[in-house]
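First comes one chain, alone, set out as structure tokens in the form predicted alone.
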Amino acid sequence: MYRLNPQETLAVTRAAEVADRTIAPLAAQIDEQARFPSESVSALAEAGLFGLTVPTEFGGQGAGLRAAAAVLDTVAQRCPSTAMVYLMHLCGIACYKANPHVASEALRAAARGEHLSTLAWSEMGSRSHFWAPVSKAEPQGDAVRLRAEKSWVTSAGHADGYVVTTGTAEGGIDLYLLQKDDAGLEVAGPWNALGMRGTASAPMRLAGVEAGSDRRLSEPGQAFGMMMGHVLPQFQTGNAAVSIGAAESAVRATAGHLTGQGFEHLGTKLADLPNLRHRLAAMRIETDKARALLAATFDALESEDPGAMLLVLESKAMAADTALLVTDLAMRACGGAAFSRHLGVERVFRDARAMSVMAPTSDVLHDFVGKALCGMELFS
């Protein structure tokens, strides 16, 4: 459904090879141990996929949202945790591309597979309202000092570059690029979650991190426009792709279970039961619907359709809802084999719960879509 060109297809093929060789065999272990998927992330870097969306002038492949989604979908079918780490890297790259004068070295390093990026936007004080940081930068001559309690920072302690938000005294928002070895940048707690256990999405503390204007990615106080225009489309469509990949994983595992297992004493397969075939069909249909909406979203973005941003909002909400429904159906269709972790369905069932609570949450997105349809301001 993504309708990729030959170069994009090659990137997806390369991602699938890496995913089958390295990512899939480690997925269950990473979940069980709740550890960062270092080997999987390194394999993506070595395959050149850190530079997938990096502009060609910085050594990257210059791919767009469509190719990024196809790669994320492919990786998520094997390990949603690794896919989420990769998505947040692509979101960081989107910020770098918006101001390459500040981030040129980071872009080149990413293209070489030597720089993993992520976002540090959500704060404990404003929770999932990432567009409303409660922290305020403290002016220090030509620099600022950053103090904040960040939450849900994917790849916390593992990323090389962190794109952080901070409020300004005038009520605006700034974006800064921090490096992993900056003094005062600390992981503030452990990560132990229901799903996505390999993402290291731990809280982080900015304990007086000093950053000069050469680290500011936005115009003074004007980061909101960059966040909405450059990063939100990447995050929304990428998050949708991760949800779709999780759903696809559940569809394939369920189909394999129904056709491969049965009742020996009756000489029948599970697939001979109409109710189980019905559930599998529903899973297939819902997954295809979510992927079709995502493909339509890319069509609208590329044609500069005035309604494209509404589809961007819809794509994440629908895909997240789809992942919840499809993985639940998989658990019910596969029964005890899924419950006892024989199939990997239980892991993806838990992972799928993450996408609906990642900001903007599904509840917030439904409110945004409703506001847009009523002609109301989204962030009023």
Ligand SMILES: Cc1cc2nc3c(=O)[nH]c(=O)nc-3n(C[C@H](O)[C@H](O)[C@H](O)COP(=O)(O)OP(=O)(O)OC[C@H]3O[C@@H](n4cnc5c(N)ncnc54)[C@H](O)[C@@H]3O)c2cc1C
Second form
Amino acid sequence: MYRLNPQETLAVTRAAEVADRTIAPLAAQIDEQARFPSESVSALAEAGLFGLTVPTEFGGQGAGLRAAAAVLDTVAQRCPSTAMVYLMHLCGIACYKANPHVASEALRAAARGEHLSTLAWSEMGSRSHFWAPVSKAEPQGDAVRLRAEKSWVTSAGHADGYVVTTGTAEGGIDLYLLQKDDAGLEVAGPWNALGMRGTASAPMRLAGVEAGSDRRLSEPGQAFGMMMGHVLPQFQTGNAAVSIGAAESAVRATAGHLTGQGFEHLGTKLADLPNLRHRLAAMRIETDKARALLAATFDALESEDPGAMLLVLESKAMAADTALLVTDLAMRACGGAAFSRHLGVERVFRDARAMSVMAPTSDVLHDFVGKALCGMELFS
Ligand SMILES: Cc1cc2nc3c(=O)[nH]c(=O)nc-3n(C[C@H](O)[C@H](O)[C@H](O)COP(=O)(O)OP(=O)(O)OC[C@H]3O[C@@H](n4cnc5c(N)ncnc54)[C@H](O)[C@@H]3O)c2cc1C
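The structure above corresponds to the form predicted alone; please provide the structure of the form predicted together with the ligand.
What follows is the whole complex; the chain from before opens it.
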């Protein structure tokens, strides 16, 4: 459905190989132990996928959003946690690409598979409204001192590069690239969540981190445009792809269960029950609809359709709703077998709940789409 060119297809084939060989076999254990999927993430790096969207002049493959989504979908079908870690890496790369002068070393390292990135945007004070950081950078000559309570940072303590937001004294927003060893950059708590348990999306504290202007990714105070123009399309479409991958995984597990299990005393399969077939069909239709909308979003973006940004907003909201619906249908279609852990359905049911609360949340996206349709300012 993504209609990939041969180079993009190659990237997805490589991702599928890594996913089948390394990522899928570890997914249940990672969830159970709530541990970071280091082996899975290293396997993606070794397959060259850290550099998927890095421009070719920095050693990467220069792929776009379409290929990134297809890879994320493929990985999420095996392990949504690993896919989420990879998505946040791709979002960090989107920031680096917007200012390659500051991030050239990080881009090259990512292309070599030696640099994992992430975003540290959400703050305790402004919660899911990441576009309104309450932290204020303290000027120190040409540098700044950063103090902030970041509420959720995927790959916290595992990433090499952290793209952090901070408010400025003048009321703008800046983006800085912090490195894992920067003094004052601390993981501030554990990550023990309902789902996406392998993402290490822990709180982080910026306890007076000093950052020079050579670390600033945005023009002074002007990060908002970069966040919306460069990062939002990557985050939105990639997050949609993770939702779709999670839904796909539920469709496949359900089809396998319905055709593989039955009633010995009746000599029938679960698939002989029309209500279960109906649920499975609904799951397939909803998943296909979300993937088709995402593919249409890429068509609109690539043809510079004026309605493309509306589709970018819609695609994440729809895919997140789809993941919730489809995984819920899977739980009901597979009965007690889904309630137990062996099918893996309850794991994606839990993982699927993350995407709709990741900012911009589904509530906020519906508000944005409604405002756009009414000709209103989105951030008013
Ligand atoms: C697995 C996971 C990984 C994450 N990774 C990262 C990361 O790497 N970097 C990062 O910066 N953040 C990350 N986040 C944070 C995420 O993007 C959100 O900021 C966070 O989930 C918001 O939670 P909250 O409790 O603060 O939401 P709240 O803002 O308290 O929202 C609570 C409810 O209110 C609704 N709501 C809020 N504002 C409005 C509004 N204006 N109109 C209507 N309804 C509204 C929301 O939809 C939600 O239902 C991650 C979150 C999760 C779950």
